[in-house]
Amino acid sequence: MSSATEPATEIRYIDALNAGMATAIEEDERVVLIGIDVGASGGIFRVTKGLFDRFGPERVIDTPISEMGFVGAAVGAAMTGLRPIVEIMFMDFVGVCMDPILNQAAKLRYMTAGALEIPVVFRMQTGAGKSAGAQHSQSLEAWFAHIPGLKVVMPATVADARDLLLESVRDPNPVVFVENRRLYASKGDVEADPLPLGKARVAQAGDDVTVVTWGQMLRRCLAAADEGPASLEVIDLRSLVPLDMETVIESVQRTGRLLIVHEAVQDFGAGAEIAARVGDQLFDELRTPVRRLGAPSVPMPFSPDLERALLPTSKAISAAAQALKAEG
């Protein structure tokens, strides 16, 4: 980490990822990184660009296009003392390996009391607003936030892509490594101190409206702040597994109201999770019901305009936030 007397670095949220992944396989000689064309080509998305001409094969391995096969390897390799890396091309494919994911990495630890530790990490990329299609953009994290033994990380910032990759490959649990896409080219700095896995952490204060959310749609938050005219306190959970509801409830109780945005489809998503914990906790003290803003339960659609319609906007969030403060 840079001391706090020398000059921020300004890098992408892509390189930040790469950053996370060297000094992972430099600091610990059991960390391997696994997936399709993840070597000498860099990854499709060019995030493990380098890594295999550094750190050579049998750290950097390539696969045969069979997620079934290499996430089961992987776990396997985790259940002998390994930490491997784990590339998911698209979150959309991992229907294909859930099998080990979730009745294997998941479960693994439970049933042998301990005896065995799976410290795997399935990276994988998410997100819509490329025109990707239907099985190249959804966003599946609550599939996972609702497995019992898998930890669910969905950094939003550079600084956490960074931070929290390490921390998730450190940590003694299988863990969902969320990147959304459209983040890969956003830069910011790595000079800030990392908060631990687990730790929301309050993007924006405010006193009228408490927002949470994580990944893509922090960026659409924080603009809603800024377009105004309610004050908005932008909370950015930052992992859906741990959830620290403990930062979300101490905002709720002095503004009385809660937005919950996210990317991914609206019905049965994490947001409600977080609505229903909410209301068990203060219902008495809410101004006004918790409302949620995610995208309509449809397909994604190919056509740009289509996509864009069905994602909150800035202007959305901002005028689901006024609402709020405009019913009491």
Contents of the next structure:
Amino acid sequence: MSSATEPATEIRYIDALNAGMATAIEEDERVVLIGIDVGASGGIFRVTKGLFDRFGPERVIDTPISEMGFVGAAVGAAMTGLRPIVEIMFMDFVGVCMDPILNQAAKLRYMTAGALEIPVVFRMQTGAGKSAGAQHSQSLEAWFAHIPGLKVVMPATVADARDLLLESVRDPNPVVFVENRRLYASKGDVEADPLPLGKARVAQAGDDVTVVTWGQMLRRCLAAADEGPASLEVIDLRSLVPLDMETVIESVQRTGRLLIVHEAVQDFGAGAEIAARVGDQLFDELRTPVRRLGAPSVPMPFSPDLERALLPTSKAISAAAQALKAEG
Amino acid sequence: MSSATEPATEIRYIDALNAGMATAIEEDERVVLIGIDVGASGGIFRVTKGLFDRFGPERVIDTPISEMGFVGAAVGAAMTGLRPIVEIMFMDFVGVCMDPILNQAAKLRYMTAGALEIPVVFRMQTGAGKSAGAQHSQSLEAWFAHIPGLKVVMPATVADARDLLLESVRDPNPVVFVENRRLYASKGDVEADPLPLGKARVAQAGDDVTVVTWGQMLRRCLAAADEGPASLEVIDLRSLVPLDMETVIESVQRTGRLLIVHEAVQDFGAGAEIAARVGDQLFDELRTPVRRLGAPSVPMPFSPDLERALLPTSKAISAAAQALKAEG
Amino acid sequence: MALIRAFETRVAELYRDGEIPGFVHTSLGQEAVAAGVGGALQDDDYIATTHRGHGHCLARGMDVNGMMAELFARGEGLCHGKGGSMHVADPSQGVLGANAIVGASLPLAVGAGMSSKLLGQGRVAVAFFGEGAVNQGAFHEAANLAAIWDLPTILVCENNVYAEFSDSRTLTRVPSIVERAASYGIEAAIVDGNDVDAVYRRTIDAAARCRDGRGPFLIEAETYRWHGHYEGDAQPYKPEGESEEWREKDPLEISAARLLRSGEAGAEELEGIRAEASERVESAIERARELPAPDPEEAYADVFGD
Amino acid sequence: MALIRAFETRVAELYRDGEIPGFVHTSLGQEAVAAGVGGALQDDDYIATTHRGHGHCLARGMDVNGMMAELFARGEGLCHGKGGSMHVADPSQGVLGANAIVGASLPLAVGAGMSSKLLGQGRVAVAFFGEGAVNQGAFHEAANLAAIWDLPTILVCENNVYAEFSDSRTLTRVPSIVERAASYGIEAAIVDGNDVDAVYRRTIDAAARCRDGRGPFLIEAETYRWHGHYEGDAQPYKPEGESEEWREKDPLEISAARLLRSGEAGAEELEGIRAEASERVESAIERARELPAPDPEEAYADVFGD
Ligand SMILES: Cc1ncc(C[n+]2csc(CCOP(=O)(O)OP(=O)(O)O)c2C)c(N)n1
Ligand SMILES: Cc1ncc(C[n+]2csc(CCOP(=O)(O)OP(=O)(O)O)c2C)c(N)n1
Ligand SMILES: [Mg+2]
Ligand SMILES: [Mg+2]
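Moving on from the form predicted alone, kindly provide the form predicted in complex with a further copy of the same chain as a structure.
Once more the chain from above appears, this time first in line as the rest of the complex follows.
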């Protein structure tokens, strides 16, 4: 279905995730995929489509609705030789299975002085804007970033969906891998511009205002950059842990202005950490205060109209960036 | 055991908590206390001592080790007429019972457009520095502050232990009430300087550097203030939600310098939010960058020596404050 | 049942046509469980339910207009457009809400049972849940608590064969929920979930036990999900012929046949009930279509009370 | 058993005297469970245990010196002083660690069973847990998973009567863990947890089943916690005479009497075993006392691997 101008490697984000998993399962016999309906039916969003047929029930494992049990089992399996990819269907569901992530996966390497290695990927998706309601729309990446011992990865592009997933599986550490379901159908070049896990990407170069973002907000930030007239440098963070402050600092040193945009609730969100660091490290170089744009402190409402009004729009991003430029 | 100079109202933090609960249970027949061994045995730290004998098994309710079940039940009870105080023994254990806090208590008032009221207090304790290990030493207040719909209260003084607990029980909203076990044995005047929930306290007035803190770090900050020579204004935040930025802003406007100190891991911790806000709102008034002092991004080790080295000391706080003063 | 059938049938269509946003899970084929339980409860009893909760709410007497408006995300919806299909609630009717977290209804209903017991109210709390939810820790912990505290809580498991796309019998070695109940010392009974009278009688008994202070009871209602897990699910995982078999056991037909046989109702009367149900639903739809979206201010209201 | 007894006795004293920091939970009185299970396992089998895990670790062959040094929070401790009593581990011995979260050992051992099965290793994974942990959702979910996946996982419940300060029989209507196992389709057996031979035989059988691919087994070992929940707990909640009764069923005495009766060992030999155990523990203590605290750099090591 690709149009004439698309490169041959133009695919959907969701297919890139699928390809990443397929390669991971294929290249290493220790990799298994575990989750509710990830098997024969290909997953609730069809992300794992075809993998069960291709690799069989020993590698692609359906589970009961028992997240505490199967996420914990994935962690135990990772300690003993497997390299599980475990799917938590919605990020909000970590409420029923946080312990194996918080107290087991994140801590056992440390508590055993490195004797245990825990190569597990916790796949989960978020993405407000589909009227999924308050219990199916949360972006909780800040929680995981606050827990030492977890990597936190959030691909925003098709290429990253595949490449970062593969890197996460190959990583010897527990990785929280956050997909955005608003991006599942989006298309892009899967071979574009590879970068290792841990490096932020300058998605759009610019001079006036640095805009740091991740996840579905990347597209809105790029749209804001297109609007002009201020010249925005848009940085896709790609992972919160590791946090590539170097790329951010280098950019803000040039622009003197920083806007941080994320889908998660702004208060006590991950943007605060970046703002705090830049405020500290570039105190003398900032021309204007560091600004943040996230969701307000309310649960996500069901109504599409209300929901739309709570998420940063490209207009709001553009306006915030222009305002920064006008300020100093 | 009070010495000659102590006022008659000098009691321990733990007794103040106990008194707060006793008053709450006494004044409102809808108040019940629920938790593991909170009953006949008076709790693992003896915080609930005597309450079972005084109020009986219908008001002070022992539970099996089933946090998901009894925390969820407390939320259901709060929706239907009771006002439960539910004890989660260690804050780290929220890993097994986050859903009723995250997805039920915090959201159901909103999702029902105010038709459901959920007056529940989630008591939990934290407090590193006792070699309790990585699974019993975490300060996760930033998690709760990031979730719209929850109040987050952290008493640091004996008077607040009682008064804020009572106010939390009387509050019509879900409150995460974080005790610090390092303070349990500490003594103070239970009648000192009452302030409503939502107001920060200027625990020590000063001119050079504003120090914002909460929980067990308050004492270290006060000790640092005593050390001099810089004159520190120490603010005890008392609650993260509501967040009394007014008091913070007013102080930093005078001092021009801000240091934030907390026991939790610094990265993506609650201090970042305060730093981000002050950096934004007082951009032109800050004389020096906003600095933070928290635990480094590692799980809390068992060894007392290692643990000690990870928590901010009064010396380190003092040094950071002096450095700020020297900077500008 | 006629009302639920009419409501769900139209909701499925409206969702397909894009008039209802979000996720929608209908209870077509399972109407007898909702109606049987709902009919047996008293006005001030509580229910806590699931993502598949429309029927339970309607049987509890929830306002059809308010509910439809909520599904349409209107400001005059029961939850002002902030809940939606998965979270529709009306505490004034004892409905603590649909709930989008599998298993969450159970601890909530245990808590409602605590309130009733400790405040001496004699109210019964019902937790609806699917057989898929039984594998969640929340089920286990809640069942045990209800048992040791002798709470007036009825655990109603709607065993509709599937949990999402999986046959639930493959997800445990002991598919009988009644057997599982025994491990908590909870008395339980299987009931034909497509027979509204059977469900009703069981619930009446269970509620009487609860009000007598004899503690919880578990009802396993055997039924079948006619539609997909959510609207739009093509259900490739269902074996051929299975749906047809179950459609023959249509709870509405079973009940109608019985009423006609016994002479309790005539064909015309039944037709009238169906027609009225249909009318109520259509009028709720018309009304909902005309209603405005919530006021933008609504997004910021009701986070905290004071 | 002699080694566990000597170790725990001294650890209790050292904790009381402030030589060991943190929280300590000893397994005095429960030695036969650890020894019986430990003796029945093969070298490459796995165990995952609890806050009360010293005995299980020692029976698995964990280095006494390294363990004691760890409890003393020394840099040469098995976990470099970063784990401590509640987290002592030695993966090279198949010990996935003590664990301070009640119920956490179960999913971990299920995962170890998955590894063994999927990698075709024939290794058995044991989850130790207390009877108090059975009320946790993690137990429920893990048991079900082990059953449906036919995993080589043995669930060993040490029923020592108390969960913290509560008599566990008051925390459920069905105190029999074996009965609960049935609700997952898991075969199970009660065993006298103070009889090391009985525990050993049961474990041998269960492990053989596992290796044959016949799936999990649950062992409920009835025993008793001599000391408080943690060291320092005065145990006012224990009924008078109960402790004394159980002390009469001392697992070491029972085993010694049997060996003497059967002639398998003489009094001197047994004395020698006890003396050697005591010596090993004393020498571990002496050694630990002399060792330095961890290097400060240690605090920052092992957060991530690369
Ligand atoms: C904690 C959690 N895990 C997974 C899901 C996704 N999910 C929603 S409904 C469902 C199936 C529920 O099956 P069952 O309990 O049998 O109810 P039914 O849909 O058949 O009514 C699943 C897996 C969820 N909402 N919450
Ligand atoms: C999730 C969780 N809840 C509560 C605790 C506190 N706690 C530690 S041990 C324990 C009692 C455990 O009882 P049981 O399982 O019978 O083991 P035993 O101590 O008797 O060996 C409790 C409640 C905990 N560590 N983790
Ligand atoms: Mg079902
Ligand atoms: Mg026990």
